[in-house]
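As structure tokens, one chain now follows by itself in the form predicted on its own.
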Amino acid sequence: MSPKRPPLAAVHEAAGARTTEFGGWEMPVQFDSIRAEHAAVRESAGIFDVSHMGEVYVDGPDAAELMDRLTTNDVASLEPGGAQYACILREDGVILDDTVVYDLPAQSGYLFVPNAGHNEQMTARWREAAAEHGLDVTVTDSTDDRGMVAVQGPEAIDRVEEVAADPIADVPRFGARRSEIDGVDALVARTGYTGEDGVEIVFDAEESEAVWAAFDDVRSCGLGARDTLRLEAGLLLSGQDFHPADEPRTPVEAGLGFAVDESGEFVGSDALERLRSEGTEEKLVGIELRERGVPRHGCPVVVDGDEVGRVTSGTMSPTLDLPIALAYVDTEHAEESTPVSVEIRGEGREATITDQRFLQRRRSN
């Protein structure tokens, strides 16, 4: 089956973007160079087409109860205009997906954003759970009817305010507001796509070109820059750092405990309680290489000749100018400053276990 094309596909083609298939969508991987797009987001601002992300609306008297049954965070604690990061688990605690849940401002119900290609699966899961528990809700998959862009970088808020009908700077982190972007009604959310400040903007798909054109002086960025930016910030990538079949991980292993309401009762909560009590055999860590080389998904992590883990994401950090990676390693080797070796094409490179928030750590020093 051919991948879906986003509403902005023709605009991307006209701009000369190189595209790739991602999550069943044909998306731009780079417009110019990944390094230039990465630098724009770190130093000024960049805009990403993220219309491949799912948009699923949940409304009705029992909407909060259903969301709390199927996500790991405390949805009922949200106020209108609030948002939270959460995981969606199997009964054994393995992550099926991660998502951002919005308590919609100026209207009833919730919006949650599954990763690309997961919207149909999650919509079915929500509807089945509602039917099983007799909950009065309406679940609507609006992915094909919505466009979404992310404007990111230290100048992002200023650039959005130039075209927004309302102030945006006072929208709190993990907050959302309805506004107009160059006359287009939109949900403007400040939830962090790349680890830099900025907003995600959701609107009717037919308005996609108008919204994109409102930022025609902001550098267009693709998935390549997204990956390097997120890795520097220590943000996980679905399908790579966790995947229910290829990389089955729990929030405990993946360091996502902050997204779990430990007092909540949700699908997978019993399994997580056992893991928190008993501990896990492996843990997600950051790794910095002390020798040149680019660590890639699957590279072994070695201590004294024994494989103790594997890289899930790696890159040559454009900002830090050193090779960095995320990896799951045996818990006994997960302590920061532990010396390890990363095998790249069969050759070991000296490295050190670190906090995975590479950029934040360097900025705070």
Given for the second form:
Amino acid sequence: MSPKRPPLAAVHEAAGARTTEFGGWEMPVQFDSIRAEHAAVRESAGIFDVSHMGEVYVDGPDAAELMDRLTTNDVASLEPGGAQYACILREDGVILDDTVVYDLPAQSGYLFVPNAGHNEQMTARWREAAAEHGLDVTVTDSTDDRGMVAVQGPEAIDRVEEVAADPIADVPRFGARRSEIDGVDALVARTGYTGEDGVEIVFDAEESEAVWAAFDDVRSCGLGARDTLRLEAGLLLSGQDFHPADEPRTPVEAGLGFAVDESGEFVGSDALERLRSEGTEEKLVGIELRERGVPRHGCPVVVDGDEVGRVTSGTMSPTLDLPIALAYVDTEHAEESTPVSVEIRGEGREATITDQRFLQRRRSN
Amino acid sequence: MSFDVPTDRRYTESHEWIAPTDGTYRVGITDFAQDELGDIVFVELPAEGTDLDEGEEYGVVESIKAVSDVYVPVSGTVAAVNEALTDAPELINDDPYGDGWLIELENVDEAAVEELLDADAYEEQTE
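In place of the form predicted on its own, output the structure of the form predicted together with the partner chain.
Every chain and every other molecule in the complex is listed next, the one we just looked at coming first.
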């Protein structure tokens, strides 16, 4: 099956973007240079086409109950215009997907954003659960009807305010507001995936070109920069840092406890409670290399000649100018400052276990 | 997009170039290859004195998004490696035919170099 093209495909092509297949979509991987795009987001602002992300709307009298049952966070605590990060689990606690749940401002119901290519599966899951528990909800997969862009960086809010009908700076982090972007009705949410301030904007797919054009003075960025940015921020990538078949991980192992409402009852909550009390054999950590080399997915992490874990994501950090990685390692070797070795093409490179929030840690030092 | 293909050197189908320099031959990757790879962040090169056979993989060039093996255009012995790339691998992006060279070879058969693609033939291949 050929990949889906986002509504902005022709615009990206004209801009000379290189594309890659990601989650069933043909998306821009880089417009110019990943390094330059990455730097723009860290230093000023950049815009990403994230139309490959799913958009699923859940409405009806029992919408909150269904969301609470199927996501790990406390949806009932949200107010309209609020948002939260959450995981979607199997009964055994394994992460199927991660998502942001929006309690929609100025309208009833919720929007949640599954990862690329997961929208159909999640919509089916929601509908099945609603039927099973006799809940009165409507679940609508609007992925093909919605466009989504992310404007991220220290100057992102100013850039958005230049073209938005309403102020945005007073929207709190993980808050959302309905506004117009250059006349286009949109949901503007102060969320993102880069470790920077900024917004994600959701609108009718047909208006994609108008929204994109409103930010023509903001640097276009592709999935390449999105990956290096999220990794520096210590954020996980679905399908790579967790995957129900290839990398089955629970939020406890993946360090996503903050997205779990410990008092909540949801699919997988019993399994998580057990894991929290018993502990897990492995844990997600950050790793910084002391030598040059690029750690990639699958590289073994070694202590005294024994493999104690594996890299799930790695890159040369453009901001820190250091090779960095996320890895699951045996809990006994997961403590910060533990010296380890990362094997790249069979050769060990000296490295240290660190907090996975590479950028935040460096900035606060 | 058109790429720079200087006429003073020879090329391989796998996007390496080789050029004579003061008794040795310099080897690198082409403008097309560096552009395909994108931002180069790491280079792994062989030790001086290593004997290499034509077409042999002699090193690795890594960009942010990809890892690529590099192959030696003709047989020879590594006479020098470009140490500047250790701290500044981006030289390959900035100047693939100049400061971004990878290794120098000695004990090279000149006739084997002449058999490689000339600039016109390489350019045709990348069009």
